[in-house]
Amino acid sequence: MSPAPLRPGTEAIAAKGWLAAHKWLMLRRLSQFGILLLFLAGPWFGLWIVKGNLNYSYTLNFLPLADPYLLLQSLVAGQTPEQLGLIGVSIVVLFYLLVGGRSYCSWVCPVNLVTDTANWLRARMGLKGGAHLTRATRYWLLAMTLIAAALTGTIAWEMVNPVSMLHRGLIFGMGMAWAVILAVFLFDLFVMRHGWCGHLCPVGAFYSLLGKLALLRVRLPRRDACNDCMDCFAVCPEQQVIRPALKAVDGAPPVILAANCTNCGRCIDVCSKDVFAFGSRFGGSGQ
């Protein structure tokens, strides 16, 4: 009988310790729960550091932040945003142009906690296979949300957007949001690995376009040290972004430039050879 395969990151834990092999994962969770706590502190405890939700918020009574995807839907629907909303959108756009649009998915979005839990449980249960959808499906859904806004004159998608429903539900009461979030969880658990975030979510599709030229990227300063253990592929929610940079496909530099990289840092965590590291999209191209 052949020995059971090692879980991804086992070699990294042995080489650099448990904390170092989970550093970016723990920081992500601190970010996600910390952001939620900032929003919940007002309605739950009367401590109004942040007012609003992920669509629009006002921090410390002077900093407006607004979702550019929501603004785009509003414009398509024929609605004119207020000046403060435009300022909030500008701040958010600038931020994600620097750190990468899909950093929103891995560092901010509360639904990521749900889908990551489903993926973790799926791996522990040994579930394989499932439905097949092209990752381009999310861009078709993104287009459909804008068409719906144009046809209805409303931001129709936000009525069923799991991200908005979960965030509003945690603040004001879940209601029907429970059914939507449970459906996302079960879909990722039983139907398709990384099904929602990786293949369907139009929010992630929008933010990938927003951060296509972002400055912060995962670099591969020790690409030649790779021992093909495949742990980075096992933990990456967007596995297709790794190979070009790791294997120098068509002369690709040692930096992940794909728009759908979420900058989650898991490839950095689980690599025992320290092949990966955060850095700039520019700079040295050494192998």
Given for the second form:
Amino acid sequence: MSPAPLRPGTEAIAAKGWLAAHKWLMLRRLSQFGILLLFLAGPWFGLWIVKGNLNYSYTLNFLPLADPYLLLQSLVAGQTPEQLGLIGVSIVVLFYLLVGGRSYCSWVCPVNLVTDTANWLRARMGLKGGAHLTRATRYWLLAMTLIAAALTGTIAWEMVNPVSMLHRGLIFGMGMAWAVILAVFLFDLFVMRHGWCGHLCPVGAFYSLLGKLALLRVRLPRRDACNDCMDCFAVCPEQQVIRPALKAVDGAPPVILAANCTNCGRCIDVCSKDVFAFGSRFGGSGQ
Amino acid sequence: MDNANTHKGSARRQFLADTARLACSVGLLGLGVGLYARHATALPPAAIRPPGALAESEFSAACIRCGLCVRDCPYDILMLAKPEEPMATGTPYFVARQAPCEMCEDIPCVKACPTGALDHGLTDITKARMGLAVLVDQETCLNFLGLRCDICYRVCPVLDKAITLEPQTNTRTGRHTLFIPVVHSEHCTGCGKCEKACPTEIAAIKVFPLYMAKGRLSAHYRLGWVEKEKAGGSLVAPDVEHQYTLPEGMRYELGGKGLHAAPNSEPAGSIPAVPSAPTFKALQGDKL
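Other form of same protein, the form predicted in complex with its partner chain, not the form predicted on its own:
Below is the whole assembly, all chains and molecules, this chain first.
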């Protein structure tokens, strides 16, 4: 080990090459920008493949997709969706039950691009410390949004939700939404590491509950090979999820079962010993 | 043992304090969000919802801010509210003076809505009630000034029903007729074509959300002429002929001969009986 602290992933690049050490990160960016581009192709180029936004979209006048968290708030506020909305929400729920709820956060959500940038910059600038909040805060916020919906009879959280504000803003016109997004960026940069996505966002909290029993998980088929380099901890946006599986805490199986793992796959990338791999929660790993 | 217990106790206290702090901060935030959301349920007067939109209080619970209605509007009149605008963020609206609703017969915006925010029961666009046109400024309306502008009347898609021209004497000239545009809420869809077309610099006729534009009579009010038509005849008992107490041999005729001697008058004191009980009651019970 070199005495100077290496950037996480340096060993992996040396062992596997740059491409293999950034495979999932690049695929993830491809997915995030690709999905954004699909939504923007209509308003920008007149190519109407997907209409709407992440709250509800209609693809090729055939496939409806609806955000279950939003429809839950609407339901709590006393309204039920029409047929297309119901079909859309069923498809989305089934999909995330398969691939893991918080895959939404790392593979789809546009705010992830903002907070990842903030986190990257934070590391680059060597910013340390900041405010402390328990990661459970997001579940309190989730409960608050549902109670607010019930009490006000409106989808109250949608008034201020940075996630839909950014996505809708990009597609339908930003207005002052940029200020909210800038606030999230600065919060993550200066106030709290992984502050928004890792501690506060109720959308992520909802999807984590949805994905609690999800099939697709990060497995650790070679956890014995771990050399404690700590690179996976350094890159993981939800560090607390790794330890039980990696260190077999209380005889835990070699699979990350914590609901808040976002299936971003960055740990797979940066591990020079190939400890991690995508697989099913019931054993059997492959890619 | 004692030490462990004290430690446990302080840990529990710490946990309770942390939890209370968290609950209070999140609660405060929730209060802010809730109040903000409540305020935003009052629609600003220039913003008109798409056809079939539920009442504002229900709309902000049903609309999921997806923008599908915006996309499927062939005339591109709809917009989604931005965060700084004084209405629920991300909800659809149009501004009649900029671009009014073209009242498509197949109502694509309603069909696109994945929730009940735009009522799928609306299949006849003339039944839509997006708002109500109001001739807000009689001082600048050209027809009120005695000109034959008539533009609002002519552009109205529900021609000669939603807006009619009612002739009135022009008292300024004394010999001309004013053709006063009158909006009928029974037929006006609130599309906003009249407001868009009004040729004055600021429109004299405007579309407002229904809650602003429409009054309502108290529930106990009855319109006499309507009730009469419903009943097929007058509901008011005819007046009893008035009886005068006069000296013997005299008569009094209102609007006629006045007081005069009657040749064959009835004997004095034979005043006719008061109206019979049922008639009297009917008179008392009468309203309007």
